[in-house]
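So this first bit is one chain, no partners, the form predicted on its own, shown in structure tokens.
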Amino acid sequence: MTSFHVRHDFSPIIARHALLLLRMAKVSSEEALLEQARARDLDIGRRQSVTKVFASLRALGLIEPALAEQRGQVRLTDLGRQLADVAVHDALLFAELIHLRYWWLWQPEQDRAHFAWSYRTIATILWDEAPVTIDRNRLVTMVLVAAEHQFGISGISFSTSSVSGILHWLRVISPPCIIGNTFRRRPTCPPEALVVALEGIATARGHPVGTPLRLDAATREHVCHSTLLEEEAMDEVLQQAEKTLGVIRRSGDGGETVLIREPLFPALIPQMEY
């Protein structure tokens, strides 16, 4: 059965520690990683197994497929190394990028990564209804209904544990969108997040890197959906991106456009496959 489940035992601190350990030294197996974690008294080392953690890392494209481990080493992918480098010095940006990886990983043209569809669906529901009290049972029901409508599948593997796996990441991004048990749109977000969102939209529309993207109403709404940003706050964040990340914004007869010279985190946004 196709899994729509988002693993609740893949938490931000566990994910970060796993990538940092894999970045620091060669690891031959799950057991070897556990030994290193225990030697450093890390949270991940208190687990009996990291099989599910490794499964999540593979699903997100951060470590090589299991075959690589059979050859005697667990290897980070290029994207895994990029995010591990971020995790060293900026735990908040690391969490933001994992959130965006979940958001953009599912592609409607491909019958895979349905867990990422679940993630995006929950985040979209909360953004649309904000401010809203989080009701896990209600969110499960809404995802079940949406999956049946979109995929024609009844009784998908999605539960309140899946919701917990999503909320792990929504709770740690900064500034927060969840305070207590209430979801609110964010008053700002890191400029890197906004640029990644624009990259994702351009890729989904088949726009080559380095070509202008129109900032129409649909683009703005999609940016704010994926970054969980209040719509009125987008222009201020975009100004920060212009100053710090080299984004070029222009206005003309055809409307407003933005241009991103090159991806900030290559491979974070999956390329379209036709």
Second form
Amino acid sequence: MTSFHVRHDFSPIIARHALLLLRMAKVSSEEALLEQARARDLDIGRRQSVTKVFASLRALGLIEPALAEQRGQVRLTDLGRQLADVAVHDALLFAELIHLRYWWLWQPEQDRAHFAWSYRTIATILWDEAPVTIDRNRLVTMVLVAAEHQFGISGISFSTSSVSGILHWLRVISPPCIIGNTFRRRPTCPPEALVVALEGIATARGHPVGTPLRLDAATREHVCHSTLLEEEAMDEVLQQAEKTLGVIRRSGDGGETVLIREPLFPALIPQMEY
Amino acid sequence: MSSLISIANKAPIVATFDTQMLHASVTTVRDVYAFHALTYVEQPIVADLRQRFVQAVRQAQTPKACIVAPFGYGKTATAIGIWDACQQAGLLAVPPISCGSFAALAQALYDWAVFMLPAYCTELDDAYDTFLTVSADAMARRDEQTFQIPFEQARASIRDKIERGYLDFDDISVNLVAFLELVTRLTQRAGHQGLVVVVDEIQQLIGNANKGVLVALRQLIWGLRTRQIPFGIVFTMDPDTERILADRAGDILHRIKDDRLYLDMRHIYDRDFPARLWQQYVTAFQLSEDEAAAIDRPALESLGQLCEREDLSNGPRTVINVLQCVAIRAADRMGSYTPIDLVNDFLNGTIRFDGDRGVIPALVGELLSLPYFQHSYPLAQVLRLIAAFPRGCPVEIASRYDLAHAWHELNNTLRGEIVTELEEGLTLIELQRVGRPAHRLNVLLRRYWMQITDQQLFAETAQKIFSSLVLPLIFPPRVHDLHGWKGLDDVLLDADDRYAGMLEGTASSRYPLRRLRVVVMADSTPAPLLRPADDADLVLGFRIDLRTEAVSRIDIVSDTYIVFHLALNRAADNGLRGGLAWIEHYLSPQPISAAVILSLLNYLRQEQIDDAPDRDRARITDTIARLQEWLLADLFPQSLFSQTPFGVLAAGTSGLKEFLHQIFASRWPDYQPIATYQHWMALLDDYAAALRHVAPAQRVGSTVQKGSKGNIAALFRQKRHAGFKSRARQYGDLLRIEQWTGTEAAVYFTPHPAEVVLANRVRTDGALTWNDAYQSLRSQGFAVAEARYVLQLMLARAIVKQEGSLLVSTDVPTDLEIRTQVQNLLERCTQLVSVPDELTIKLNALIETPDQSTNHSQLVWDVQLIEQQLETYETLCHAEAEARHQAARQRVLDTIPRLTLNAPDAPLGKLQHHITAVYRELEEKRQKLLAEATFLMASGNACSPEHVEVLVSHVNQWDTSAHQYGRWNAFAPRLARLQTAVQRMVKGTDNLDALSSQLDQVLRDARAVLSQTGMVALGEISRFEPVLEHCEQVFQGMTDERQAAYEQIASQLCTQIQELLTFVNPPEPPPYYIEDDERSFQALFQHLADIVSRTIALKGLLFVQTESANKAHATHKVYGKIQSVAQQAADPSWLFEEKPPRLRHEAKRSVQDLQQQIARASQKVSSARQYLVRSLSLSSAASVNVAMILEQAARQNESAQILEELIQLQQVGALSLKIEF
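Right, the form predicted on its own is done; let's see the coordinates for the form predicted in complex with its partner chain.
The next block holds the full complex; its first chain is the one shown before.
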């Protein structure tokens, strides 16, 4: 059983700097990364060690797993490279994508990435209860109870600092869903997020990309859960996605369907393993 | 065309005539109203009301109709229409008039009736005269009763005022109803079927709706309700008056409404009204076919759509106003009036009644100002056309004006954001009451799109917009010293047409507080010069290149001057990318470039979105944030920096930060900031303070500074040592903690390397100017504030010292100077009240046997340390002295209020003189102490605590004496009263004798004490008070004796009074109060004094004259004497002696003399009066039974005269008679 803890020291700025540094050809180790970071006065350069940062990146599938024979060597995965490319020019979209990665990483069929389950659980609780004042202790309790229910494990390693690790990301996405200490559903979201969400749902249902997806109430709610979007705002974002991201929407006797022609960020949504 | 001119001259608002105008010229009123009636268009609902009203008049139902509408909604026109219809229905109708009073209403009716029924002039005159006379009479009678104004005089004045309509009062409406009734009857006789009065703008009549007016109106309405006559009245009023009536006189409104002839005109004008009115004009003015076509059908239709909307027009006023414009145009042969002309007239202000808010002109004017419409005449025309149709303009109408193509284009391009297609056609979204688009962002984008021009994008304003939009993004506002920038507001246009200013802030924490001179300029502007005065670290130039083929680049001109050439108009390779790409639709056909996005952001910035719904606002804010992100990435892409030796990881702001950091790092490789925490200045201030309190060797880190943790923390101005260790870490290398265990602590102060370098330079060169030192630090990379702090640390550390503008090496004093300084310190010690021995011992040791083993600098430090300690003691001593002084002054202040003394109570009996003597003595002492206190208060430092103590002690003594004096002051009268009471009693009993002698003894002792020892004896009061108290108790216990004494004295006094006043019986004394002997006697004396006084005063009746009708008066001189003696006798102390209690001889004599004078003077008084007074005087009682006197007088056959006397005296108020059954 992997950890349920979401690292609170893996903040958006640290994650972005780490990926940007790893994107450089000459950075392939912790030491090299720190050296480059300090030469540029990046926040990550003030860390004594970036081992934990790498652990988080690895857990999210953004850098390759550490192999015994390559200790100290670091390499971005394809997904990591995609996200690093986004991070170069769009910090807002980068944060959105990391949020989605957290949200979609856990899959019930796979007994791994439990920290992503924690992330999704917290985000879902907040979305369900929105608008709601954030009470970290209550969130911890709810996650502990949910874990017991979901996995039959009591006393998982999850604390208020784990909640902080999640809130880091919820706080930086735009438009914001946390204002002050209150969580609200978002009145809009980047169309990219909506497309990723649709892809996530299709994948979770076992539909390959390119298959029409029924735009029923369950799908809509699922999309809004992961994008933290108000349900009433979804159609407008979908409209933008139609215009700009090649999403096709159809209406017929059987209801509305939506089709994504190809993944926007391949590998952001983990594929089902059968 | 004359008919059209008549229409053109027709006022949109029909003015109402008042009663004065009607009185002056009835024909004018009739003719003007008749003209309006000719073109009046009756709304169906008004026609229904009018028919029912006329019928009700004919059926003698005395109907009351009311029309409510705001100003300009055709109330008067409707009233004229009803008037005209009534006339035609055979009724005699008074034209609509506004009247200021009910009298004026009567006047108007009279004027019109005389005009219309000249054959009945006499009857009308009589009826009107009756109305005036009755009204005036009622008022005049009231004035006569209330103010005693002669009736005739009042009536003439009032009648005049009523006649002129100046006066209204409660009853006038009652008279008015009677007048109406009379005139109605005459009207019928003259062959009319009834009478109608139309009161326009009833608010004129009601005025401020005071009670009187409302009562009068109520009486009028009630009066009409009780009549069954062929008379009807029509009121018009505005909604405000309706509301006032509803609030203050709802019953009146309800009675008016009872007749079901009540109409609110605000919502009766439908979209067909303009067409009907125009048709009425055509008919009434007999317009020709050409003239009738002066306005086309679509224009009438659009006018109808506007007329039914209160927010877009002023209803009928707008319609009439527009038709006037139509007539003017037609008269000038300008062709048929179209909806486009209508909107043009709105825009150019020809139509005055545009709904007060001017929605259409504002909206259309704004849209027409956009280049999208300015570049296309058909589009501008079609915009005007659809603006005229809030319900929608069909394409067929557009076709009629050859605008079908433009109609379609507008529909295709702007539908959804600016225009919308309704059932009837295309219209402007903003003209819709509901259903405006929810997506404000889309509307904003569409509007932006309409204002893009081919010449865009701000060639002239590019620098300004770049400065105001981009600079705040790349140099975010200052949060604290190590975060953000200040000075953005000072980036202003300079004489060279550049936006320039100095920013100070932090991009990289390794290089805090940099000063950047930022210059935003056109590509052709000459390069800026770095002026020395700027004291800038770097000049950053942003050259705005608006050529589409330009390429962005960076020029590193020198290590202090870098220029960014920004190709703003170059098309972005990938457009807006991903989720923002939908916006490109709104920017089409412009290629996406930084300039376009900057222009869009500038547009969005100017839009007010505060009133937008939350969701819209969030969308707009998010989109702006994403566009800014895109813009920065486009302006400062990674590739831009890769041309320089300083490549960066990211685009945008973070790339620029990286770039600047690398520039700084290459320029100042050895620089170590001292501003490492946001509160670095406060930290260094504490550090400098600590340096001033440690020895030279410790300041420079030669030796360790030891002490308790508390002491070390206190050096840094910290009250607690908890947390100091982590605070010390913030000093970095400047402070090293050597030990921090238990209670002990040890730290090393270490100079900053820059301090050492500078100090060496000063030592080598002998001196260095402050400015050179500062410049040296700046060149090493220190920020302006940092450089100043480094120099301050050097001075605090005393490794250099400042002499004027020079920094020089520190001097070391000679042994002789040290010895002299020590002597001075010793001298200062002697001037202090207390100095710790340790200090003087040290000083003596230094001066007598200097320790040769101590090195010279240590010696200097020791002396400095002792001087510091001495200064501390001096400060403490001064503070203590000052505190004592202040406390002393306060004590004096507190003391003064205690120096108050009351004068002795008088009379104090046999101790009076003694007590008074003591009082004078105390008062004298009080004055002396007060003077002393005042002197001390005013004497500043002379107000020493010692003096104050003496004063306070004296005041305390005086205060005690004053307190005792007060007790004596109370004791003396108590003793005197007891003695008097005892003396009143019959001597002979042992108890009484003993008490009497004891009191005598007390008095003697008290006088002896006070006489012999004066003020000092005051304390003896404590001995006397218990004795007196005991005596009082004994006296109080002697109830029988006291009562016997009272009764005896009372009896004696009553007998004396009986004799003096020749009463038949002695007066009855009041009862004795066992519990209070003193009070009993006072009551007795007062009772008898009242009897004497009253009896004497009674004698005055002899001389009262009763001839005057109103008031009693007496002229005899004895009368005055009687009054005077009676007044004196009312005072018991005038009448009685106290010891022993008896009539005073003088008083007795006065009364007797008076009685003799009265006897002499009363010889001329009637025998009846003499008898009466004598009879009344025989009794001491306050009231006398007259029946008995009359009964006795009857025996002498004088009862009638006596009774007459009594009645006359009662009438003049000399006495009062009371009848009891």
